[in-house]
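In structure tokens, the next block holds one chain alone, the form predicted on its own.
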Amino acid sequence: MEHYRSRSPISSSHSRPPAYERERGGRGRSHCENQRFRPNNQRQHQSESAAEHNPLNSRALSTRRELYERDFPVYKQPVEVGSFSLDSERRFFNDGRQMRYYVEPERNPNFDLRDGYKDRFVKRDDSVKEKLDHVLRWVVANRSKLNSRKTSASSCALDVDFVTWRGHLTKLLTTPYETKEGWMLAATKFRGTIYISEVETEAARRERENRTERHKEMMYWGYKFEQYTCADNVHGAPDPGGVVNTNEAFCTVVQTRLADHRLLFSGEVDCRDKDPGAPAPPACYVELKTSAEICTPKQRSNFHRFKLLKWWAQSFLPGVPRVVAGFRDHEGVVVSVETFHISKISQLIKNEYNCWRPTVCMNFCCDFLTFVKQTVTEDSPSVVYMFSWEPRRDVTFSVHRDSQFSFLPHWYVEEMTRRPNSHHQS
């Protein structure tokens, strides 16, 4: 999807190519310096000393770039463990009914991504905030695949560190190099695994409140080239004529390892490669972005600085291996299609003055995973670790108990309280 904002300039330095890392003997675990991790002000009354040699006790989490800049941490190489199907209803399927099939476009297809604005759009209600609820169905329709081999009472439900959505972890690893948008991320410790959702900050809902005309529509053409490009069918053919309904979305469900870190997240899918010959999810997967095209030296720096930042960091979190752009001009024509091979992104910015670094990028996030969990101590659904961010500053946290941050479903807690042996699979 395009997303119409300004961007400012930002600093750092250039990246050598991140690539998956494999396991190995050392584990490749990255030890937290203790000069990422301050004591907050909130907290005067704790020796700064004690706490900038304790993380343990810390109360902030620095965003500073340079505090990131060594090897680029161990990320395991993305697996696939299930996907699921959201309708135009928005109604949750345990499969792939939704899944679409990748059909290329001329080289310069001259797309109209403003046809069908007017009649034949459905938008999904953005103000509607679906938190976890759509992972955590999968997760109990899913819960064999997913039950700790451990045995005592107090262990782990899911073999898994973190459930998330990829977007909040898009956030994250964009952070250090983000000057504009802050961000509120809820975390819940339940049964040892930690669930991280968003919250929408008071700028974030002033913005979606008060989005002009033409925000709206452009919001629209990244919509509508998906649809250029995408038949419902491995043997189809994509329909520009029919209907865009956002309420769609086809979700695939990764397990990773990012340093000592364990994840499971889901994120949107837009389509897949229909060869037969197609290597195994998620690397037959193709991300559909729009953008403006570019026409002068300062378009393409910006370009490489500012968007191929978030296009890399989101496909590279699932293993998704490239991004195919339609570049459109102002009238929202797309007049070129271009591909974008993940793993060459870092080779295409090595050139780029003050530009974002890989390395920096998975560093911070590991790093701030590794914040939550010294932090998130208590194992109750009903408290609530509010960490807040906005740019130039630290990353802080707040608690809150039985308020209304509360996130996880009480259908959702019940079920894994369950004991395994007695779930039945929906």
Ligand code: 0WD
The other form holds:
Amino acid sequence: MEHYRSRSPISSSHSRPPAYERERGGRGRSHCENQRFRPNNQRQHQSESAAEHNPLNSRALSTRRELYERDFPVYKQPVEVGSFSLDSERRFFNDGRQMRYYVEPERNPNFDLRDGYKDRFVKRDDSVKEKLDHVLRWVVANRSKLNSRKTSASSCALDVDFVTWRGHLTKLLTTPYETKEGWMLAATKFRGTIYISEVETEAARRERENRTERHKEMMYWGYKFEQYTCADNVHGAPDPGGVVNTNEAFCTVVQTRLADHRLLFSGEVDCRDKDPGAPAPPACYVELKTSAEICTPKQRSNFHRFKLLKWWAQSFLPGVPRVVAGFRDHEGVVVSVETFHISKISQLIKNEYNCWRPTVCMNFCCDFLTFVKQTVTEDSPSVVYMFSWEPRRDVTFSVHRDSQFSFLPHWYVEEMTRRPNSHHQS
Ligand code: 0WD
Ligand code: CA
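Now the other one: the form predicted in complex with the ligand, given that the block above is the form predicted on its own.
Below: every chain and molecule of the assembly, starting with the one above.
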């Protein structure tokens, strides 16, 4: 099968820790300052392989890691352009009312994560597929912030190439290393912007419908840890006696650029630093995680190779600088708490044999988005290009017109088709 390669120049293959591009308009800036340290043989190999394939004829995209071992692509420092909240009944609010504040726990807190599972837990109905709806509601309410500044009369209604959830991008970043779960991503071009929304695979639906009682309870543990470490108010304290309701969410909306792809995406944020001197969002945000305690070298290695990959990808994308992890035993008791700085994770894993590399994740995502741009040519809200991937296969796509897969709601299409002036703001 053919594989697709980006036409972007492959400038060098040295590894360097991922960093955000801070300069404005830094697109043309060389990111090869350390070129003299670059191993030449790899560059040679990659240039040849890039020349062998004609991207314009590509119907599939390879996910083989070795194809993405090149220089780290430009990834601009993500900028928060807004936020929204979902309340206990999953209602949308164009504000930060669900923001929570991180309260640092003891190093060995003995939190009981099983507490309240039976009697103080309201679980979101995950058979309800919300698709991009909340993000689109935010776009409609904040349209003026996003309108193209240079060419207000251009065909591009929004000043971005892609709109999606952060979680979908996380899946793309981890794809070259994923061996178990495939994905389906639906893409629709509307007024020059491509919207990407996940579709649940058959395998994922079966998994969801056949979860064991133990698995369901363990899914609660992560939310319970949040309750032990978050306060609703800046001067407040956590309330472990309260109800855990997974309908509630605070989501950041960030804008950034990956190579020549302008991205707008939203991600759920667990909490923020409560210090008034903390940096502005997203740098003040804290991601909370739970994980099984690490007792053996094998467990440590698996933690580095699999868990830290997912944690890194999820937080690196929106520029969340740290993850606070609660390590729990088999009974769901948090025995220790540790902070991981996203910028230090690549150092932490560097001695791990055959481990993941941030540059592979970012280059694959970048090439996937290029592939999507080349494929998704028809600009119509009811046309869906379905990109599908299964482990050990290439990414392929199929086209669907006016099908069950169409995901841009009528209210969104109508609102965005109106002239900007006729838009009444609340
Ligand atoms: O319906 C779907 N297939 C999806 C819905 C897939 C992915 C996301 N979502 C929606 C949900 O409405 C959720 O509120 O996106 C929101 C979160 O978006 P995200 O930040 O892009 O998603 P992700 O990075 O995968 O997850 C962040 C957090 C999770 O925390 P952990 O620490 O476990 O990664 O969002 C929560 C969860 O707490 N979360 C969800 N909440 C409700 N429904 C879902 C979901 N399907 N997925 C993750
Ligand atoms: Ca979390």
